[in-house]
Structure formats: structure tokens, C-alpha cells
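Here we start with a single chain on its own, the form predicted alone, put down as C-alpha cells.
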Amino acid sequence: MWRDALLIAGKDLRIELRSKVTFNQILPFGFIVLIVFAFALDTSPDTLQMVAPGLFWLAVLISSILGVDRAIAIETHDNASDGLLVYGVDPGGIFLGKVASVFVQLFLLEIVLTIAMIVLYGPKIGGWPLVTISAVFATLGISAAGVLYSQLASSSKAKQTLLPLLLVPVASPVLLAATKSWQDAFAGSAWLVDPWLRLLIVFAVVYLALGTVFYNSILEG
């Protein structure tokens, strides 16, 4: 499973370096959701840097179902994915795979937000390790629900439009959690001490096991 993981999320990131579909699409709406934010929310500094946490997780999950529903287009074009089985790939590892792909590519679209976000909204952030940490189980959390889910409604004729009300409410729970921990990072807590981080650990572990287990029913559905 693992060795089918690693191919599996290699042949994304070959394919997403070639098409550049993350820099030349995804990270512009990213970076325009962060810059519409803030002229909605033209008011003190103070403020936006209160809410800067939220609105750049916000970004990220609208940002994200881009990602993930582009990550299970490439196998759902001529029935690929259905290749991929007859060669015997383990489910669970296109699930990771898939994973890890759309991981990567979170995670840096992340980095560049990031900084959008500071040269924006101008947030005092008093504790990296605390945000980096929790980024990380946030994007897995993500990218776990959103690969799932985004499988699961690939057959149907609705997906543009079903994705969004499958996935956010899932996801929503995570983009609180982050939220909340980001808050904790920026106030300069500890990492080691923080609830919301934990919370996202379980998360990210839970939506993984989910789509490891069930993503060979999902596939065969």
C-alpha cells in the first residue's frame, strides 16, 4: 500500500508540474480570496488582524476544492482510476496517494498565503512552531476529507456543485480548529499545551482511516 501511495502521489505531482494548473489557477484565487477579505473588511488594523486566522483558513478550503477535485479528475478521465484496479494498485494507496499529493500542493499555496496574509493583514505572530505544527494536521485533515469525498461524488452529473456541499461541512470543524490554533499562535502560546491542536490531530487521523478503509467501496460504487 505504501509503495502504491508513493507512485500514486509521484505521478500527481509530475502531472501538476507540468500542467501548473496549483500556480497558474489555484494560488491567483487563493491570493484574490485573501485581497476581496480584506476590502469587505475595510475597518482597523486591529480587526483584520483578529480575523486573519479565519479568513486565511477560509481561503484554504475554497482554494482546496479546487485541488482536490482536479486531484480525482485525472483518474476519473477514461475511467483511469478503473485501470489502476485491474493493475492491481492498492485502494488504500491511491487514497494516500492522492493525499499526499494534494498535500503538497496545500502546503505550499499555505506558504505564499501566508505571506500574503501578513503583508495584508499585518497579524503579530508570536509562536511558528504553534502554526507551522497545526498547518501541517489541518492541510492532512483537508486533504483526507476532500480526496474522499471528492471520489464520492465524482460519478455524479452535479459534482461541480456537490463537492462544496459535501465537503465544507465535513471540513468545517477543521477550519475551526485551525482557526482557534492559529489564535493560540499568534497570542505566542506553546504547542505542546494547545487543545486545538490536538483536536486536529484527531482530525487528520480519523478522516485518513475513514478514506483508507473505505476508498476501495467508494471506487467500486
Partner chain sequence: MGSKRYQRLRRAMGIVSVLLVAVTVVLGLWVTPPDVVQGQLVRLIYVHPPMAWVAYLAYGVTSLASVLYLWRRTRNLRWDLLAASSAEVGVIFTGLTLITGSIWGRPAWGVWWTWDARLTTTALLFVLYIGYLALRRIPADSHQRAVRSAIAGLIAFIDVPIVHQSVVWWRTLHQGATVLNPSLSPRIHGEMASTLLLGFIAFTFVYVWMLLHRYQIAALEQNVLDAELEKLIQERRNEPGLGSSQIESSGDANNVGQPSKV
Contents of the next structure:
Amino acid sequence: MWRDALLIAGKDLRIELRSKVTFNQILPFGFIVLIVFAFALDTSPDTLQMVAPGLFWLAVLISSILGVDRAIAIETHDNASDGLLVYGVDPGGIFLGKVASVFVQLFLLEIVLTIAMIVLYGPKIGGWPLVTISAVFATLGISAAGVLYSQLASSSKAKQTLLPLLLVPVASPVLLAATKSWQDAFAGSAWLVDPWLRLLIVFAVVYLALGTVFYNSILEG
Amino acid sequence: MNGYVEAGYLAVLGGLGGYSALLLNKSKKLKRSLLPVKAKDDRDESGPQQ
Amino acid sequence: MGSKRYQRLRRAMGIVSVLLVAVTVVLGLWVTPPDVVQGQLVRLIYVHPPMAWVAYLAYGVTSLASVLYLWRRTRNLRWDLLAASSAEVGVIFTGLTLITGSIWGRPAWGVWWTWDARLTTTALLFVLYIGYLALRRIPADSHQRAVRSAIAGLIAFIDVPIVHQSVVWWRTLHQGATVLNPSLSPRIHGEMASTLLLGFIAFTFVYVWMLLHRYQIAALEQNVLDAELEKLIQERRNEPGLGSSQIESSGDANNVGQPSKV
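Switching conditions: you have the form predicted alone, so give me the form predicted in complex with the partner chain.
Up next: the whole complex, starting with the chain shown before.
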């Protein structure tokens, strides 16, 4: 299973390296979301600094919808996933591979967006360890839930409209927890026992497990 | 009483009543469409199915 | 569809539900006394908590039926239809929970909406199951749809405690007291308690009646679909130059229409 996961992740990342969809389309989109949020609120530095973590994670969540949709679209096109199953690739491996590839792309996107956020909103960031660790688990959770739901909705012609409806309420705890743990971290708390971090870890583990167990049924069913 | 209480009860009765009416209407239509009719006008009679 | 006895039972159930609700309304609106603290507003307690209870009950049934479908030994399309029916009724009751809660909140707290943990969780739950119902509307063959929606239903259910926990922390870790004043929750005794209990029973009856009806509709729709599919397949088979062995009709969906023991 792990070997299959690595293979799938490698394949998807290679596709991304060649097509650069995330880099050329999703990343600029996340950037513009950060900019228009400032339009919607206020340009006063106080407001922007205060809401920076929330806006950042909302931008990530919105971008992730595009990212997971893309990750599954690669497979549904020409029924490529059937091909993978015929080759004997482990379904759990496909799931974990997809999650890994989405995770890498989203994490890179977050690094760029963090820099953009610091420049645009100017928050002062304290505890970097907590910032990094929460980002890792939040991204893992979003990727796992996203890939799972994207696959569930994949047979639909209306999947572009269905996916956000399914994913956003499910991922709302991640949005909340990531925002809050970043607020704690920005305020200078570096300890990793933050309850929000625990929630992020639980969410990521639950969705990774659910996806690994159920992916087979979704693909075949 | 004070308007709010009545509104609450009305919302509940209206909501549940409306949904029940919808259910009864739908099942009546479906039952009619399932009656054995001549193959030709089967389609016209069938009403909404989804 | 449905033996005579089953239909009679369901009709009796409907009549009993209407009577129970009527008695609850009369007791709730006119017979019970107004509360010392909340005054007339307390009358909403006879409808609002029962709505919430039925919503949770309905989602519980959906999850249970989803599990029974996913488990191969009990796999039957009936569970899928039951899960879908219960989820739809649950969404109706969740909507009514939100509406009655909002109507209660306005005079009691002064606002239509407050970011209280329970309210926010309920709102998210509402959207979660609307998503589940939307997922069900994707055209697919019945087994595929059943598997996918069973998984979605199960995930939604597993998500509820996580959502709830996050929202509770959100409201408590960063904000001292909630808007929900504990002194507002009235002491209940005597006829108020029995009316509340009656409310719970009455609306549970309504739920069961709606579930039976919704389930029958789902099963009938499935029958109509199967019949049409069968007809199309027959037409194709009768076309010249097509080997009849190439198309097989799906057999598993045919036994759905019987009244079930739900």
C-alpha cells in the first residue's frame, strides 16, 4: 500500500510539474483571494492583523477545493482510475498517494500565501513551531477530507458545485482550529499542547483512516 | 400571547403539515403511475418521478 | 405495494400522530401556566426541543441504515432507501429546530441568531445533510449511489462530534460566558413536564409516520425506474441484430418494493 501511495503521489506531482496547474492557476487565485478580502474589510492595519489567520485559512480552504478537484479529475478523465485498479494498485494506496500529492501542493501554496499575508496584512508572528505544526496537520486534514469527498462526487456532472457544498461544512472544524491555533501562535504561544492542534491531529487521523478504509468501495461501487 | 410563541407553533405546524401534504401528494401520483395502463400512454401518466 | 394491513397500520399511525400533536398544542398554548421567568415564551419549550431530538434521531437512523448497507452481510437496497428517507425527514426537522430556536432567541436573548455552540453545530449539521441529499441526486446506478451515499452519511455522522467539539471550544476558550443564561432555563415540574414529554412522543410519532411514507415513495420510485429500465432493455433485446446475451438486467433491485419491517 505504501509503495503504491508513493507511486501515485510521484505520478501526480510529475503531472503537476509538467502542467503547472496549481502553480499557474490555483496559487494566483489564492493570492487574489487574500487581496479581495482586504477590499471587503478595511485597510486599517489593526483589523487586518487581527483577522489575518482566519482569512489565510479561508483562502487555503477555497484554493484546496480547486486542488482536490484537479487531483481527482486527473483520474476520472478517460476512467483512468479503472485502469489503476486493473493494474492491481491498492485503493488505499491510491487514496494516500492522492492525499500526499495534494498535501505537497497545498503546503507549498501555503508557504507562498504566508509570505503574501505577512506582506499584505502585516501580522506579527510569534511561535513559529506551532504555526508550522498546525499548518501540517490542518493541510493533511483538508487534503484527506477533500480527496475523499471529491472522489464521492466525482461521477457527477455537477461536481464543481457539489464539492464545495459537501467539503466546506465537513472541513469547518479545520478552518476553526487552524485559525485559532494560529491566533495563539501569533500571540506568541509556542507550546505544542494547544487544544486546537490536538483537534487538527484528530481530524487528520480520522479522515486519513476513513479514506483508506472506504476508498476501495467508492472506486468500485 | 406575544406573537413569538404563535409564530413558533405556526412554523412547526406549517412546516410539518406542508411536508406531509407533499408526501401524500407524491405517493398518490406515484401509485397512479404504477397502475397497469396501456403501454402507450404509460409515459404521459407517469408524472414526476424524481 | 404494501399489504392492506401495513397500510391500515400506517394510516392509524398518521391519525394518532395528528391527535397527539393537537393535544400537545392545546396543552402547550392554553392549558399549561406561563413560566415565572420566561412568561409566555416558555410555551416554545414544548415544540423546540422535540424538533431537535427528532432531528438527531433521524440522523441516527440514517447512520445505522448506512452501516447496515455497507456491511456486506446485511446489504440490501432497502437500507439505502431508509437512510435517504430518514435524512430527508431529518433535514426538515433540523430546519424547524433552527426556525423555532431563532424565534425563541429573538425575545429571550434579543437577537435572532447567536454564535452559541449548539446553534452553530445545528446549522452545520443542516448543511451537512443537505449535502448528503444533494449527493444522492447524482444519477448513478442504484448500488453505486447506495455505497457512495452510505459512506457520505457515515462520514457526516462521524463529523458531528468533531464539529461540535470545535464549536464548543470556539465559544468557550475565547469568550467567558455564553449568551445562554442558565437562569433562563426554567424549572420544570408537574403538567409542564408531562406536556414536554407528550411533545417528544407526539413528534416522534410524526417522524415515524413521515419516515414510513417517505420510504414507500422512495421504494415506488425505485420500482418505476426499474420497470422503465426493464422495458428499455426488452426493447433493445427485440431489436434485430443484437444478441440478447449482451445485456443483463440488474436483478438485485427488484425486491425493493415490498413493505419492509422498518
